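A lone chain, given as structure tokens: the form predicted on its own.
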Amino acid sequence: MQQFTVFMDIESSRSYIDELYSSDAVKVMEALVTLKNSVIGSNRQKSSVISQGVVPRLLQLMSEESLDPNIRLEATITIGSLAKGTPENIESLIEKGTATALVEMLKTVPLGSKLAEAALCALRSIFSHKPAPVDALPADMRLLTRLTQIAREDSQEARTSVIRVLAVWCSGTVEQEALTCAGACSAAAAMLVVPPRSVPSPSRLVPALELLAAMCFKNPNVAQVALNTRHGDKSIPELLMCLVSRDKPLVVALKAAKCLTFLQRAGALPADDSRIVFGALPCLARLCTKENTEDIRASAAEVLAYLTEVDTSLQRLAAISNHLMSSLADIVNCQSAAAKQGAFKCFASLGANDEDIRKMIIETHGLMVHVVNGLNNPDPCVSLAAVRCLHSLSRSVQQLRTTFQDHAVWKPLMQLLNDSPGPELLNVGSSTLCNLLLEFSPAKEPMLDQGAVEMLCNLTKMSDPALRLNGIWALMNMAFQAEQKVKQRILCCLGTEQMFRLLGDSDTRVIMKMLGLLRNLLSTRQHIDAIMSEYSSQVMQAVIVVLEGSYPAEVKEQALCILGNIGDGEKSKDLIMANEDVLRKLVDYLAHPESKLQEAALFVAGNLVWRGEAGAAARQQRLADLGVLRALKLLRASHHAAHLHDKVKTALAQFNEFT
């Protein structure tokens, strides 16, 4: 049939658009052509064709089987010429219900024709726009099986197209676990493979790599897959392992690096595994490098982040390689806020465990300007990342005392907080809160002038319990070795109210630190006096509420804690004295099969019975009448107490005419 190739303003031809619907299948056939060639390369044009209402036209000639098949190829290629066009003609297209006719299509076209090669390049074209309509292709392994299946078999534009719809599409467990037992495993490693002496095509191997990290991507059942999946005689990672060598185009190194990770945080490879100790990890450091692109060199900051983040081993082999600690420090300098991010994840990783690796870190030149610049960044992902990395760097006692106070993070930090942020840099913020607000940190009390304690008391309130366990910690640590009109402030702010239900949390870490903070709360002998004179029946019932709870003995003894702090205050030993009940739970610790409980309940006896303080012999008389005296004798004859022994014998000392 002819074709004609004269190029027309649609605009001035209503004719053409008009011979769309004629039912001459010749007339509609050189209508579509003439449409065809007018919409390619011009923008204009295709947004004109689609106010036009053509759309919906085209979509009934590309999927009605009873037509001419070429008539329902030029309707297909028009379609995919379109969706090449602007964000607007392709959200236009996506509206017009086209992603879900092209599937629908891609459903009974014949495999290997040009009218399924073109469906797809219409739909990887409509896929590339984000956000995806990934809706429109439904997890249906009749479809996926085919659709992996011209993945494997089909012409190679076929192939690349179907793989990068894959690779977008593949958005979770659902979908990983779908592709997988379609076969796309097998598809992706047939991708992978380059022949001898040729060249390596991005185009080709790209969506490929794509498609195995995101089937990947924390899933260990789809990445134990791809580590038994072969291509003649090599395994995925033996493939992988091909593309991250120096000779190969960056971005391929940079995404055969990625799937390494993926399989390696997903438990198919081992930390110490070759191809991610001299595979994927040196390449990543290696473009992390200032000779390569910022996009590439952000990229592989961000993937080595992730491939470092939780083992040790990885963290300090990284920090060796290729001067990575400048490349970093070059990476965050760039305008980009990728660029930033990545490098600022890639500190926090790195800096995660190791004490000397941290000093390298801060050593590294200028880097605390940039963290604090960093928290100061209007976009949030730099400012997450760069929390991220105080947090990391946090963790150093040396750092609190020193460079922390002399950049004096914690106002950005505080700043960063009050401004209402998103529950993950929240999470992490408050993280490295309570890392600032430890006793030696000069941090505190600027901090406290700032309003730290409102603003910790109420995380303690927050629905998610990582929140809370953070707020709580937080104050717990503000609490050590404080002034009292600190501990005072925390009280009244908390609320005693707040207080019980953080007793009664469903998260024991939040119990165990509430406790914590009540246990750092009473101590000093002043503290001890001041405070329970004031919430003394709030802290004997918190205490009672617990020793006889179903709670566990790491809770138990805390509670046992508190009680021996409350007992070496001067005035605050009668508290527990006139507390019958508390009494007879004493002698019942002091007999108990937990060694950490009977040693906790040792602590509130010694305090209670100390010789030569006033009320010292009443105090003895009154705890040898309800059997302490006799519970530390049985201690101290116990062979299971033997690491006691000295305790005992101090607390047994105690007693004047009783032993």
The other form holds:
Amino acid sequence: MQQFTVFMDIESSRSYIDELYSSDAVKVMEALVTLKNSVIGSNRQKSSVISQGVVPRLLQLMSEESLDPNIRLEATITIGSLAKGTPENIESLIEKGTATALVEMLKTVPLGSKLAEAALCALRSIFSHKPAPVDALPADMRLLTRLTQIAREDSQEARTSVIRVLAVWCSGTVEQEALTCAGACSAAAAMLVVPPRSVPSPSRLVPALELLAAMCFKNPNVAQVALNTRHGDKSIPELLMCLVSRDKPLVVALKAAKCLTFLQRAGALPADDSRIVFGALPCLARLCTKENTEDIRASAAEVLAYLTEVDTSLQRLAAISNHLMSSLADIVNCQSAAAKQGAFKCFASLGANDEDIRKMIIETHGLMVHVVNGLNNPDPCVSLAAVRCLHSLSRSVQQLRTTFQDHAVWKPLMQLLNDSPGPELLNVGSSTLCNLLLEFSPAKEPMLDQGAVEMLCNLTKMSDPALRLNGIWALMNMAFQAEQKVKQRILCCLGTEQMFRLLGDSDTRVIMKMLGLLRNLLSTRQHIDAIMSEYSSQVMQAVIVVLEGSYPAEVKEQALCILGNIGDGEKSKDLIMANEDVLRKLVDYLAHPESKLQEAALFVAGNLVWRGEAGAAARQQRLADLGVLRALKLLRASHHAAHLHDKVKTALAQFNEFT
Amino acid sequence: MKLRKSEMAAIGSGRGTMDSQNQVQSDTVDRLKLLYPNVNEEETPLPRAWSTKDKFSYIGLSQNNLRVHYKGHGKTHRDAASVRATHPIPAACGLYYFEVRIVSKGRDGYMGIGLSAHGVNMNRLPGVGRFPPGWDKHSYGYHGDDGHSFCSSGTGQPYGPTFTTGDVIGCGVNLVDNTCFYTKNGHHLGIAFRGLPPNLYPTVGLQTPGEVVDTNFGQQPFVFDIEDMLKELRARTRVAIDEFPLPDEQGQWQQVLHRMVSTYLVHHGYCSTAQAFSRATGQPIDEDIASIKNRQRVSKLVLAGRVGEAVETTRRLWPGLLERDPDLLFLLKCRQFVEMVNGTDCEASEDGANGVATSVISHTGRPHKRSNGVAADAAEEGGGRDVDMAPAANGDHEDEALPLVKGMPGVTASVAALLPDRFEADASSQRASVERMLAFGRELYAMSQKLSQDLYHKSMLEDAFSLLAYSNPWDSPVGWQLEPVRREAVCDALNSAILESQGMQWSSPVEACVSHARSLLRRMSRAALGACAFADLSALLAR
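Mind pulling up the form predicted in complex with its partner chain next to the form predicted on its own we just looked at?
Below is the entire complex, every chain and molecule, led by the chain shown above.
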């Protein structure tokens, strides 16, 4: 039945569709008007007309400069009407090059004309489709200057349309800079003025605010220009300040606060600027409260998360503003993913630095349950935001011991990380894991059972240095004061090959953590001997690689510390004593100008010469022969090493037969 | 909707107050009046200081009773002491706010800021109740040592941050929602209490030695931007009014509006406009057209300053009306006297009839646009010139409707100065005019003696006679009487009396509606409904 109707439509419209192709201007005009009237307000009719292949002809009629301006106008209006149809309609319009044709037209049509307005209106409709055909609009300065001129001077309708198009188009640094050069900041500023006693109109203000936000986002240069752009007697921040006030429509206040936030984060405004602390921040906190609609609250939380992401004073201020904590806890309860995501992100930002705020967050009624639920949320954005929140909270030692344990947060976290997570989730998740695996964390044991070691070892093989760091760091934390079987498992799983690969890592922090892992593995006497009995050659080789290589002092220090640990082992001592190469290095390091290396070397020597252990005398003899004793005496005489004198004395005291 | 100018004037003053809030105020301006323009302080005074009587003995006051310090030993919580402001918060504030600066936190900083009802025990911090809870109802506080909020109980709820020396704590009461919020150093901390009872007093409490706080009840600018919240509440109230569901369907509402417009036009005698409106909307006109035109004629005469003629016409058309209402007659005669000074009226009606009015006192203040007499003729036609009936907004317009004026431009003279023969040509007629006026004055005085001697009549007469004391009455302290706008009240009184004598409403439904709304706002204020502060009647009507 439906098909039949469409068929009938096509048949009945055939006649005037044919006339469109006529060479008689009058007939074309009549056909255009009929076509236009038939498609207005009817998506079915729009689809039908597009399926009949009329679009190319319309574009032709629209673009042909030699044609009657009225024909061009009617054709443009018709295209604009079609662009208000279904997403499929817009897609097929884009496919046929409509966006490009409109942009081409805008290069030449006279400003202020109805034709320009209709073209902009159509372009706006097309750009409101996702994804917008941004490529149709090149970053061509002549064109952009023309468009910003329209945005400043043309009719209200044209200005709003062009600003909306530019706001969608502005998605990267190139676009941001180009628009700024073309004067888009002052065009936006002109739109932000609300005449006294008039009701602010969101349809006019919102596109301008969106454009401004898109231009300033993470772009210090543009933000600086925006900061200094004035309209009348007010700068852009001052205009924005007027718009965040309580009597403005919520969506306007939200977008204005967002612009202020982006200006601040891009470095144009300091964190303690009054327009941030008395403008954007309280406005966003207010928009998060229960009285507002879910989408406003969700967006406000998201912007607030960005505003408070790094600055501790803003985090503290937000934490006491307008019951933000309970507002956010309530947003977490909202149904939409956007709301949950916004609230979790905001919690993550607020708890990033301050232990008191973390405590406030944790104490917010029922929050931890929601975080755990958030981790299990099927929407990856929500689970990622929940992990961010957890990561922030996991910086608190107290939380690790209590709340996290009570809620077994490691379970869903491990599950997420084992379930082919995206790179971002993997990064934040493994950072969180790192914190959870700290020695005092009670979550450690159950996480091991869940295959944490295997997962972390895999992380160390990732190409992203941040992930490798998280992996090795977590392993290091895990090995700290662990049982021997855990250590064995780590060594076995990581493998010596990977160990050496990590020692050669391009990221020094990875090398440091790798050596730290070795230190943690080689602690307590039994463990040292047990591990060394199996891995002695590899470990010694690793130490020598580092001591001989061109590593920074703090890396070498770690290697010496490992040596010191080995020297504490009962049998392992002999491994060092048997290696003259290592012993000579020890003498060198005792005289090293870097104090911390001297200290580390002293620690090794001290362990080796310790009296009362089997073979101590022989070791002392050997070390004295190699010059260790002399090095120690020199160290005692040196006043550069005054802080080491106690340790030097202790070591020398062991040598009493020689002194 | 068009309003009579007298109405606008009254409303306009309210608007003026609102505007000036945004301007920089000089020291002499009472900031509190600007913050709370709808509060009638004769009925409900604003809290302006701490009470020297309504406090516990451990509280000391200084600096105009705005600084509070603790003077007890402060050993236990039983040594806590509070003080209330001199008056409770009037509901007509709509949004009330005060700030307390912590000058010193003293030994322990056990300070509470909040609200309490009359009679609540002052031997404790605000919000702290006796055990069992509920005995000391209606006490609310925010405490500095733990940041908790207390609502008539011994245990607080976690509310906000702690506060100490140097902090400024604000306490706001929203009398529309009956909620209370606090601010710290200008930052809104969120709502602390809901469901507040009316008539709470600002209250502070201290508990340990050395605690000192200063208070700003609004005499100084606040740290917190209260204006922003006021704007929000105004906007909200406006929306609530705009979106209030109408009891009937759209059509009937339209009818009511048409009826109001129509009756307004008829009431004020805009005859032709009323007829045209009636034709367009199908509204019946309840009054005879001739009757409307008569009223229009009389009104026009009064508004043109030709009061003598108006009185004569009234006597002719509505015999006995003025005789029955001596107060009205006195009002008219008084105005007539003023108009004689103005030069727009003279006793002899034949002067008026031939369109010539003579001022006995010339003036330089207002140049007369000389009309050619056509205007005077047209004025007689009445109905055809409804536009002229609109209250004159400026002198020019009003002058246009005047008949020829034989003025003496450029010359200023007192009554006495007129008597010598300075202007020989007019000397005799001048002298006659002055004598007529003096005679009229004597007659007026005699008339006033017969009336009940109230202050109103007496001062009216005194003001009118005072005009004669100045060489240039237009420039004198009593010169306001000569303003054409002053004719409107007289015109209204006469019009109302005529209508009443014809058995019709003495005021139009529009005016009744406006004054009804105004009186409702007063009632709301008395009934502790804070929204009355934000129902801006003039702004609503001005749309």
